[in-house]
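Shown here is one chain on its own, the form predicted on its own, set out as structure tokens.
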Amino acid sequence: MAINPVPDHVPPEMVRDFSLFTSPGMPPTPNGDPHAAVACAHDGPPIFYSPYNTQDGRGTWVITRAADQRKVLQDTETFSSHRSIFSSILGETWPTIPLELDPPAHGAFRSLLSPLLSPKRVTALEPAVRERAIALIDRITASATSCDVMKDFAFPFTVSIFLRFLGLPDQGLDTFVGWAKDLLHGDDVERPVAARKIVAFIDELATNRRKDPVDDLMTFIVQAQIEGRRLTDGEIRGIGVLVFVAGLDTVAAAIGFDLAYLARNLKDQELLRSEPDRILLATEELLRAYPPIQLIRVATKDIDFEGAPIRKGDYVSCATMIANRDPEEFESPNTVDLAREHNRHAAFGYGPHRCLGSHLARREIVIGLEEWLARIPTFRIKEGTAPITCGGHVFGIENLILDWS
């Protein structure tokens, strides 16, 4: 892929050879640790310019300090969320909603959707979430003492919860996971093909729910009103695509990285197994250590931000995995301390766009770890195997073979 030239307004001394896509540890790597690899971002200036730091080859300013990221993410007038990351794959410009809307439109749509993912609603879902985790683990242990934890547990667990939320059966699970993998980690051919399939699926689902409403998210969306009017087809598509993509990869990846850590750190594994009350606090530290997302904003005007000459149209990267390794924010940031308290991590972002599904994601991770540790004895990465990790817009892990024989 061609890399865009560095803009003339960027001082040469602020350009750094760093990329969440191509730097060491970012391409698919056996036994990799991409989160530790990005900690090198803190070895230089607090803000620098990366010539290649998006899926489509654009350069971005990279904000390394957590406090500076919070300033960017809070300032929606200067740093816009509208960049059409999904639709641009198709050569189009419509936003995913509410993620890529700016105030005031963002607030109206977020208020519409927030009750669906509120702590109260998540609490009501919890028995089904736990039941699904137990069923999957019991199926694994009934016939094996090892498994590919992403294929056999993390994806079926998190994606089936999301599908239930969307009102869909589990039969399409493998197909949907395949689309998400191609979209988030595929090449220039695979990504647009996956994007078209997802859009066609969401459009068809919306059409079906208009004809035959049921008690699910898509029916709610097609019947909902904003400011006294029904949502347009484009708005319904924007919401549906966001919920679909957000539910398919990130939480499964988080569980995968967490179990990989515990497989390599048996003392912490046994501590959580023997004292499960610690899992709630430990989950916050694992979210700090292994967040999967890079957040991108677009400058709406020229601004000198903490010494960086950011110009209108520049892309600004607030990578959660970099903020969460900030030594000015966290003591010993590269050490995983499962008893860490007052953990102001950035895994779910910050400001008006803080992750709408954070309550559900957090409970899925906690319940997944609780039930895995309660039902699986001491586990390690199977000898002779190596998990494959990757960086990118969304960090990922696969081929994670755990063994407890």
Given for the second form:
Amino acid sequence: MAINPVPDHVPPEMVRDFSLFTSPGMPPTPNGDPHAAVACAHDGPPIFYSPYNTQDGRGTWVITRAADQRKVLQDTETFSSHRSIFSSILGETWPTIPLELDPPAHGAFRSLLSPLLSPKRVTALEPAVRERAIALIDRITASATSCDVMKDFAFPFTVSIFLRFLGLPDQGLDTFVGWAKDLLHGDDVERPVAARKIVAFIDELATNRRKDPVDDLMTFIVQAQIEGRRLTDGEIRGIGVLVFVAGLDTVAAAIGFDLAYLARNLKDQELLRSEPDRILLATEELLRAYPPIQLIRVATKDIDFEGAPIRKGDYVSCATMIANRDPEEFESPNTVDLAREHNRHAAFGYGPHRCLGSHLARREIVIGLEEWLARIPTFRIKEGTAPITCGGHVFGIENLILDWS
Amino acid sequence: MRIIVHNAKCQGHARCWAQAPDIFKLDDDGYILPGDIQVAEGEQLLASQGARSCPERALEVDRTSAARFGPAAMQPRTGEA
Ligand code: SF4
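For comparison with the form predicted on its own, kindly provide the form predicted together with its partner chain.
What follows is the whole complex; the chain from before opens it.
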């Protein structure tokens, strides 16, 4: 990874050796706890500069306080989302939509897609989500008293829900998960190859749905109008790629971290098993403790922000896992308290770009935990195994072997 | 008690609604409806919990209005249109 130099305008005393990619606890670590590892950011100044805090080795300003992250993410004029994270892998600059569009262009696309993922719509999807969770868990318990939660449950569950949403058959599941892995955790050769496959796939799907419309998301997009016109091929691609990538990794990682926590904390596990009504609130606390995402914005102008000389073009990092451990926002932030109230965590971001899939993601996690706890007796991490965790662009857990024999 | 709704700040997290769907009404996209919310006496706890769970700080609890308007239970709730 090429590491970019610290720009001249950054005062040397504001530079801190910190990265979600390379700091201790961030590379793949057996029995790791990357969320606890980043909580150390609160030992220092509220804003600092990290020289290498992105997938491509660029530095970022790191905003540690939840209140400051809220300010950054709500101020889309000063802090732009137009970063072309995905297309830059291909050496291109088109945005994924709506994530990498700024207001006002952002608004039209956001309102086009919002109803598809509104709380109401998600309630309607709930029976299908539950059915899928039950089927997967029943298949596991039919033949074993142990499994790899990531491979056998978390990934097939979350990916199949969103494949259904996109209108794709389940057969593609392993292929898609493979692309996502290469894209998010692969090396400099694997990433562009995966990105190109995803683009080709989305383009082809759009072409097919234009010819033969069915009742699915891609058909909706190719037929949709904004501001009295059809969407361009580039816009359709931008939406398709975002929906594809956003749904693949994040919810599965959350479920993995949550079940790992419950496997290690049997009291909490029994509490939720005997009083399943608590799962709804507990899920918010688990989202606070184990969020998977770092949000990055680009400064559109020179600004002195809370003492930091941010200059046009600088990257500004709002890591949800840091905001969620802010002692000024949360009492005892490093303690998981499943009954915590007023849990205004940052797992889905703040501001106009608040995760569009948040309502679906929440329901998937709640239902996944409900059905898992209802069907699997007291489970622990299988003796002799150690789940491997990693930091990075999306925090993840690579394997989680649970045992209930 | 009254909940002041800062609509421009609402980003559709629906956390208020998740706490108290009868007090906090959302539109079809999941954003809160405009208009301040007058809270009945028996619903004050629930309403303030809902307001305090908004990640954007879009909901402000105004306790002075109860004094100004007399018993809040007598007030019709606004913000439903
Ligand atoms: S919790 Fe806040 S942001 Fe969410 S719907 Fe209610 S008012 Fe809007």
